[in-house]
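There is one chain below, alone, in structure tokens, taken in the form predicted on its own.
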Amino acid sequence: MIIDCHGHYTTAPRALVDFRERQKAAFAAGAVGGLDTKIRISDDEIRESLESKQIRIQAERGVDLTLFSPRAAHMAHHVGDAAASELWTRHCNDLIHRAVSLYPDRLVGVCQLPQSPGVSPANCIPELVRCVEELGFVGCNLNPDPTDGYWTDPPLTDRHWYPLYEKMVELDVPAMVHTSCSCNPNFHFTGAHYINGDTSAFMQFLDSDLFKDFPTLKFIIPHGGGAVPYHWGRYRGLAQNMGRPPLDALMKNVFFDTCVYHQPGIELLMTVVPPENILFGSEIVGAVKGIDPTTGYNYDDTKRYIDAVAWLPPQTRSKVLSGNALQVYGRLRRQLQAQGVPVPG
């Protein structure tokens, strides 16, 4: 079985957008509380929107399941208030339910969490706990911030988040470290804010005692771990010179994806980060589209990179592929099985 921890609902029925383009606009309005709150999408629909992309480009490049969750440049937690996100959170993730009800061999479901700059994160645990316990999602995606550009909130370590935390510990659910758009025109949102929160928020875990507090709280930080890996040197000068613990220590908690577009950068991932520490992600249909003219291949084809890593061994190659996506959510295995989906192993 080959699992993507990485996927998101980015080919979704036009009728979810223009309902966010109404809700803008009752908002900017004062009217949020009047605003139609349906949308009207059929199963047909949705069958028609992923079928002719997410569903044959997953049976194609020979991938068995996805981690599937909504749009990440549309969570938009900078629009509205609390009440505004919560709304569009809940369409959004009841989306996702309804994609994976109808291809429950395919897709299994990772939530949107309602954020809303300056407030609590424990505002999200209802709508967390409606998605894992009602729907039977296995993760979700945590965005490290909810301003979308300017970064006003505590950092992901700071007690801030905590309420949040117990939560997540509490349901054994992982959280991707996931930006959203971004306001500020001096960062392009896939280009620059989303690996500026990948590389940002491993600094944050390594300068805390974040772990300490949640021995057992799991994140994946996406898109290769941003410069992380690259800097490995970097950051293991900088944790023996700030006292901390090795990076080791804060590898039993925070994990990788391999959505890194080229083979050279593959390699470089599975040569220094620990290889229990990488999960196959490719975020197709996601940021990067097209094909590579130096290889004919789409660049986010990236099970493809990895089957060419030669001197990949098979049990690490099988690990990263599925196993460590099994092992990382902790309700992945038992949410499968009441989907009617053999697990191996």
Contents of the next structure:
There are 2 protein chains.
Amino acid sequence: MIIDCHGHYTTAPRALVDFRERQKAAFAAGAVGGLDTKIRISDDEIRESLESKQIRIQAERGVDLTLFSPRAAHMAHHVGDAAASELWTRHCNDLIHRAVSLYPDRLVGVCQLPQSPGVSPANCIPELVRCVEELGFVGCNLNPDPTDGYWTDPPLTDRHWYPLYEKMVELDVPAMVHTSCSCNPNFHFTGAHYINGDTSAFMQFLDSDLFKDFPTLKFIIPHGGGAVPYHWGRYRGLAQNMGRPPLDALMKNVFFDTCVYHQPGIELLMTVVPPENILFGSEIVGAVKGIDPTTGYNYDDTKRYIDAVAWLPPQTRSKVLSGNALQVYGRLRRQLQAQGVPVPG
Amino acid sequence: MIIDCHGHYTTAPRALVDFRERQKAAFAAGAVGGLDTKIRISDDEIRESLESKQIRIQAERGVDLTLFSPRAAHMAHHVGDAAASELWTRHCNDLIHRAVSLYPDRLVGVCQLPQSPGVSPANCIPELVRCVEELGFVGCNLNPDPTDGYWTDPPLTDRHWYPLYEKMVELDVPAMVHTSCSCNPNFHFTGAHYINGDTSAFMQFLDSDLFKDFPTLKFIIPHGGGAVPYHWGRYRGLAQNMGRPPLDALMKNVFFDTCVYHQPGIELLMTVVPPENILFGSEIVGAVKGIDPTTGYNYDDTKRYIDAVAWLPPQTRSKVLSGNALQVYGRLRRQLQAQGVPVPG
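Can you swap the form predicted on its own for the form predicted together with a further copy of the same chain?
Every chain and every other molecule in the complex is listed next, the one we just looked at coming first.
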């Protein structure tokens, strides 16, 4: 069973985006409460949007299952206020649930959170609980910068975030650290803001005792860990200089996906990061579209790069492609069984 | 001749920092103009600070020459105002000039610029001209975020920066894109802010026509290019998706140093980036101190990693270790001759 831990519903039917535009207009007019919250999307529209893209590509690439969440760039937590974020988030998560219900052998849900700049992440707890306990989701996406480009909220290691972490631990769900769009012209969203968010989060973890307070809290850092594996020596050296424990000490809590879109990058990741800490991911349908003319295959066909790492022992490949996801997402095995999917091992 | 393009005077005598503290206090008290601007540092103090560190380490590692600039973390452009930045910058650059004058066969100067948040970089032109024409400096460090962590000034590709670029082109001096300290608790300075600055700058360049306007403008992106080489496939794919030219189109203008502190990172850099675009750098005395227990050598002894890339053709190694620096820093050859140093080739 091959599990892609990183997929977003980027091809959601247009009615979802139309709702968001109406919501923004209503918010600007001071009338969020009065907004018609219905979004009319038929099951056939969902099927069409998935079978033409997500489900088709999974099948073509031999991927069995994707941990599927709302489109990251559209979380846009800076928009409106906490109530607007909550309304939008519920709609996005409900749509994921409908997609999962239509393809329970292909998708498992991961939720967006109703974050809002300057607002305690405790406000996310009800939606997290709803998604996990009622909708069967197995993880969440956590935006380390709800301002979407100006980074004025506290770092992920601040007590500001602790109420949410307590609930994540209680529910046994990890978070993927994932920024959203960027309002800052200095940061292209997929070319800089995503990667900077990954790098910054790792360094925050390195420089804190967060995992002393939460020994079972787990984060997946996407996009191959940002800059971190490339600078693994820098981070080992910084930990040493700063009197912090070696990076090994983070490896029960911090994981990396494989959204690195060329062979040398994947080889580096596999060389420096412990194999238990790497989860197959591709971020389809995605951040980087198109066919790499140097290979003739899609940039984001990351399974192909992993398959091509000749020196990777079969057991390691198996861990990366599925075993690690089943470990890190503590509810995944049960949820798959609940969705009627047999799980090996 | 082995040329390290990236060294900062991190061991400057204490009187320099003491001055900065007095300056901050004076600024806080509204009295910058009345500040005693004398800094008393003897030649012997400079010799001692260099021979115990910079010059000794260069000799130990077989590095002939370092392009030497003021300490990056202490540029701190957010402090005070443009006048305070200018005063501080002049002192820092003057001290580099004194160091170079004492070790003209070992050091060549690169200047700090008197940037200030919200102020046109045109204000940097007089100091750049002074450093290049009077002091014999061959490049400058350009902070892409003069706010030091909040990124509210325009991207490097904005016309805001053009007056400075015009002067850089006229003088034939490149800039190393180098952030300074971080006031933002989300960004550790050497662990996140530096690397994010590198990544962001590259993506800004990719997404603009800056080099159509300035075909001979040159930037060195330090710290191995931030996350960029690790995500080379992502950047190739983004350029393609966005209808931008292939990355090759940037390679007359954008260069990377080798401040990557482990063997696999250097191997990746050498694998993906054209050899003409890689300049040896180590950032001593530096950002990452200490001995790597896995190798028994200093993390920042980057020449050792380059030497260990077995497949690197000798001509490529030679370009990386010196030839490329002589190309990118257009005034370097003449300046070395002016300093009485014979230059091969």
